[in-house]
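Just one chain is shown here, as C-alpha cells, and it is the form predicted on its own.
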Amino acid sequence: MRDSDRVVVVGGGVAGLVAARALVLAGRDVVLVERSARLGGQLASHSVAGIELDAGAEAYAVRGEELPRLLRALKLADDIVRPVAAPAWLHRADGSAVPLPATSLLGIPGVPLARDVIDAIGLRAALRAQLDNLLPGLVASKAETVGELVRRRMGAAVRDGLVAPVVRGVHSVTPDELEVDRVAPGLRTALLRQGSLAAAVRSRREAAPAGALVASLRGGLHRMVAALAADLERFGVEVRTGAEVISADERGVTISGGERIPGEVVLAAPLEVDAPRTRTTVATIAVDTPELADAPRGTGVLVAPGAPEVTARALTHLTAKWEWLAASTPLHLIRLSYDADVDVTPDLAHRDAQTLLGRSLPAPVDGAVVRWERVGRRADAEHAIDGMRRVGEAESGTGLASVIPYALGVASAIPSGGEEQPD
C-alpha cells in the first residue's frame, strides 16, 4: 500500500466518521485518530434512571436526502421517529406561559395576525409584523442573518419574543448570531419569489415532508455513532482512539509519542480553527408522578430571554414527546439546557422544571448533567488549509442535516482509489 493512497482523517466526530466511511468505499485506505477515547463527539449517551438517552443531540431537522439515505445504508431507517404531534410552549418574558404560533419557522409566525401569535406578543407586535406583507420583496432580501431579516421584515417583537426563545433553546446562539442560509436554506430565495417572509415561511412549511420538521431514531439518537463504527470496522478503516494529533501537513499528520501517519489528511476537528465557540450545559431528570401524564406544556418550553424565575433557556418533556420512551418507562423524563456560566444541579433543574411545566414534582429520583462545546461556522470561506480539507460544524455550520452533506461533498471531491464498495 503507498502512502499516496491512504487518508488520514482526524477527529471522530460524526463528520469524521462520516467521511472516512465515504472515502473508504471509494477505494482509498482510511486511518481515523480521535483525541479521546470514544466516537461519536456531540452524539452522546448516557444512562438516567437506568434508561440510556442522548446525552448531547436528540434530534435533526427534516431536509436534503443525505442524511435519510446514511441512515437507510446503515439499517437504521426502520427506526427514525418523530415526535408527538403536540404544540412547544413560549415562557414569556412576563412568566406567563403562551403555544408558540403553529405555523412556523424558527418561530417567525406564518400568519402573523392568527390568534395563536398574538398570544404570544400582543396585538401591537402582530400588527407590526403584519407590515412585512407590504414591504417590497426586496427588502431585507440580502439579510445575513436570521435577527436582521427578522428584524427589518417583521420587528424586534418579533425577533425578540418569538425568535430569540427558539434560537437561543435549539441553536445555543442569538438571532444575530445565527446565518440564515444555514439554518434555513431557501429561505430568502422564498422571500424574493413570494413576496413576504411571512409567505416564504408558509411555503418552506408546506414543502417540508408531511410531519414534524425534526426526527430521531428508537433507542435514541447515538445509535448512529455504533452503526457508523461498525461499517469503519466491516470496510477496513483502521481506527485509533486515544491519539492526539500534535501536527498536521498536507502528507500527513503525527500523533502523541511521536509516531508519524503519512497520507492526504482531513481535518474533522477544530485544530487551530478560529470560529465561534458556544458552550451549553444539559441537565437531565427523572421524576415518578402522574401529574406530567397529560403533558401541561406539550412537547417542551422555549424560554425568552430574562423570564423571571427561570434559568434554563429551554425544556424539553422527552417522555411526552418521544412515544418510544414513553412506553419504556413509566417515569417522566425532562430535559433542560443552559447557557454555560450556570452551575447548574439536579436541584437546579427541578426548580426550573417545575416553573416551566406549571406543576408541582416530586424530588427527582434520578439525574444527570452533561457539559458541552459547540463550534460555530467560522466566517472564513476558506475550507482548505495548507493542502488539508477541512469538515465539521466549523465548516458546515451546526447540525447534522448540515454537517453530514457536506462531509460527503468533501470526501467525493477526493479523487477515489478504485471501485465503490456495496452498501
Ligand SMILES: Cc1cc2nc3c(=O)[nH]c(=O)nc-3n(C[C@H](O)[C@H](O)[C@H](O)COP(=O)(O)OP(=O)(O)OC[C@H]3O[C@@H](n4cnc5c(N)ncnc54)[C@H](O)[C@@H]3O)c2cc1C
Given for the second form:
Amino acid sequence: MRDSDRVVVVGGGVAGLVAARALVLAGRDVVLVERSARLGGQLASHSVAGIELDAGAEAYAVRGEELPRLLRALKLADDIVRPVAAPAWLHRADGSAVPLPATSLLGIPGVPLARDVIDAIGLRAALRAQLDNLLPGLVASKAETVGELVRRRMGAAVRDGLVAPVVRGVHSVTPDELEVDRVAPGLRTALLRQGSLAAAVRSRREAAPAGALVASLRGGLHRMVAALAADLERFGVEVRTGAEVISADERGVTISGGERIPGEVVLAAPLEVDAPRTRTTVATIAVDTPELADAPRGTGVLVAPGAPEVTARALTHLTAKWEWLAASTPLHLIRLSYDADVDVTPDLAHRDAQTLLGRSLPAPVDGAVVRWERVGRRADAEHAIDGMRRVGEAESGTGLASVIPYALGVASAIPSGGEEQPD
Ligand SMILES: Cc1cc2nc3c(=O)[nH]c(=O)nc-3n(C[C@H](O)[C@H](O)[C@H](O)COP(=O)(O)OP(=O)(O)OC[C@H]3O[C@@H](n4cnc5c(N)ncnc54)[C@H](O)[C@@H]3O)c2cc1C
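Output block for the form predicted in complex with the named molecule, input the form predicted on its own:
Zooming out: every chain and molecule, the one shown earlier first.
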C-alpha cells in the first residue's frame, strides 16, 4: 500500500464507520483506528433480563435520503420499524401528567389553541402562544436557538412547559443551548414562508414522511454496527481496535505506544476539540407485571424541569414503543435517562418509573445502568483543519440523522483512489 493512497479514520463510532465504508468504496486504502475494544461508540447494545437492547441511540429521525439508502445497502431495510403510534406524555412541573400535544415539533405546538395544548400549559399561556399568528414572519426568524425562537414567537410558558421537557429528554440540553438549524433544518425558512411558527411546525410535519418521525431496526439500532463492521471487513478495511490516537496531523496519526500510521487523516473522534461535553446516564429496568399492559403513559414520559419527586428527565416504555420487543418478552422494559450529576441505581429508576407511570410496580427482575459522555458541537464548525477532515457529532450536531449524512458528505469530497468498488 502506498502511504499516499491510505486514509486513516480515527474513531469507530457511526461517523467513522460510515466514512470508512464510503472511502473504501471510493477505492481508497482505509485504516480505521478505535480507542476502545469495540466499534460503534454511542451505538451500542447491552443485555437486560437476557434481552439484547440498545444501550445508547435507539431510533433515528426520519429525514433525508442518506440513512434509508445506507440501510438498504447494509441489507437492513426490511427490518426498519416504526414506533407504536401512541402519544408520549408530559410530567408537568406541578407533578401532574398529560399527553403531549399531538400536533407539535420539538414540543412547539402546531395548533396553539388545541385542547391538548390548553390542558398542558393552561388557557392563558395558550392564548399567548396564539399571538404568534399575529406577529410578522420576520419576528425571531433569525433566532439561533430553539429557546429564543419559541420565547419570542409563543412566549416563555411554551418554551418552559412544552419545549424544555422534550429538548431536555431527547437532546440532553436546554432549549437555549439547541441550535434551530441543527435540530430542525428548514423550520426558520418555513416560518418566513408560512408567516407563523405554528404554521411552520404544521408544514414541517406535513413534509415529513407519513407516520412517525422516528424509526429504528427490529432487534435494535445497534445492528447497524455489526452490518457496517462486516462491510468494512468484506471491502478490506484494516480495523484496529484498542488503539488510541494520541496525536494527528495532515500526514498521519500516532497511537499510544508510539506507532505512527501514515496517511491522509479523517478525524471521527473529538480529538483536541474544544466543545462542551455532556454526560448522561441511562438506566433500563425489566419488570414482571401485567399492570403495565395498557401502557398508561403511551410510549413514554418527558419530565418538565423542576418536577417534584422525580430525578429522571425522560422515561421510555420500550415494550409499549416497539412491537417487536413486546412480542419477544412477557416483561415490561423501561428506560430512564438522567443528567450527569445523579448517582443512578436500579432502585432510583424503579422509584422514578412508578412516579412517572402513575402505578406501583414490583421490584425489577433485572436492571442495567450505562454512563455516557457526549460531545457538543464545536463553536468553529469547519471540517478541514490543518489538512485533516473532521466528521462526527462535534461537527454535524448530535443524532444519526445529522451524523451520517455529514460523514458521507465529507467522505465524498475526499479524492477517490484508483479502483472504485461497487456499492
Ligand atoms: C444514551 C444516548 C441515547 C441516544 N439516543 C439517540 C437516538 O435515539 N437517536 C439518535 O439519532 N441519536 C441518539 N444519540 C446520539 C447518537 O448516538 C450520536 O450522535 C452518534 O452515535 C455519534 O456518533 P459519532 O461517531 O460522532 O461519535 P461516537 O459514537 O462518540 O464515536 C466516537 C468514537 O471515537 C472513539 N475515540 C475517541 N477518541 C479516540 C481516540 N483518541 N483514538 C481513537 N478512537 C477514539 C470513541 O471510542 C468512539 O468509539 C444518543 C446518544 C446517547 C449517548
